[in-house]
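As structure tokens, one chain now follows by itself in the form predicted alone.
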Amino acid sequence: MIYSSIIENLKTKKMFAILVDPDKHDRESIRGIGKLAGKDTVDFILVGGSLVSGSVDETVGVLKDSTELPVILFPGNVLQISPRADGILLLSLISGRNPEFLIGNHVIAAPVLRKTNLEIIPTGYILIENGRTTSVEYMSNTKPIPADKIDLAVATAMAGEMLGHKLIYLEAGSGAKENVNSGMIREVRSKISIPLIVGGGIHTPEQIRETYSAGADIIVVGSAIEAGAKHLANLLGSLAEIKKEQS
């Protein structure tokens, strides 16, 4: 089970995930990502995006053929479901007030998901302001929590846990100018007991180290891997040492 393994792993180490957007990679680069993502650095691979026209199912299939790591869906909408994946982060955009992203899409997806063997992991998704309008902000028609409103982020995360979500995900958004600030990560981490994921705007080993030190249990990197295999290899090379530091 993916979630139980996350809980077990976090007892002794920090975790790291790569987000693959099917529209931003071809089959060759997806295959390369799968082969580069070793178990000593990457713990699982997410597939999805705010607006995806490429085949999620095909992307999942290529990854499954290229790696033994769990492949988990990170859906921007109900069309981004593949039964070939191992699990799905069932995202509720709890920082927004658009009912479609709080429950509407989930109602549509539920009968489909019930017919699959996907492990479903309810996840409270919190969008944080990062200095520019992101795809998820535009597509969801919601406003992010301002970066300086730490109290709002903390209260939202606490509510997400109380509602039964198994993970809290602080997201600055794809292509973010600024990642989620350390003060917010630290305060949210101190007020919840479930795993905390942080993503968006994280491109360098220094940012990874700072985000872990602030309290993130799991870091997700997406845009940073789109620079190519060499950049990904360099990032993962640094990551191995960083994870040892944080253990």
Second form
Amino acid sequence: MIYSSIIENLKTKKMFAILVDPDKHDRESIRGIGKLAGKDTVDFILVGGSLVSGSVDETVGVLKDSTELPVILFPGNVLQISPRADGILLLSLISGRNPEFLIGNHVIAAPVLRKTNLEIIPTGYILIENGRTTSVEYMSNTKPIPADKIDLAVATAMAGEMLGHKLIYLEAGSGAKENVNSGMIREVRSKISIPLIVGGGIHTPEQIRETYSAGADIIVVGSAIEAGAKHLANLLGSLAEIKKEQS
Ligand code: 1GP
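Please supply the coordinates for the form predicted in complex with SN-glycerol-1-phosphate, as a counterpart to the form predicted alone shown previously.
Every chain and every other molecule in the complex is listed next, the one we just looked at coming first.
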């Protein structure tokens, strides 16, 4: 079970996930990512994006053939469901007030999900302003929480936990100008007891270190792995070191 292994792993170490957007990689590159992402650095692979025209199902298939790591759907919309994945972050965009992203799409997806063996992981998804309009902000038609309104992010995360979400995801948005600030991560972490994922605009080993030190349990990196296999190999090289420091 993915969720119980996350809880188990977090007792002793920080976790790291990479996000594969099917539109940003060809088959070869997806296969390369699967092979490079070893167990000592990457804990799981997310697949999805705000607007995807390529096949999520095919991307999941290639990943499943090239890695043993869990492949988890991170859907931007209901078209991004593949029964071949291991699980799905069932996201509720709780920073927003768009009913489609709070319940509407979930109603559409539920009967489809019920027919699969996907592990469903309800996730409170909180979008934080980052200095520019991201695809997720535009596509979800929601307002992010301002980066300096830490109290709003904390209250939203607490509400997410009280509503029964199993993870909280603090998201600056893919390609964010500014990643989620340490002060906000620290406060949110101290007020919830479920695991905290942080992603968006994290590219360098320094940012990864800082984000973990602030309290992120799981970091997600997407855009930074789109620069090619060499870049990914370098990043994963420093990650092994960082994870050792943090454990
Ligand atoms: C986006 O948090 C993820 O949903 C990753 O963001 O692409 O900026 O790494 P980046």
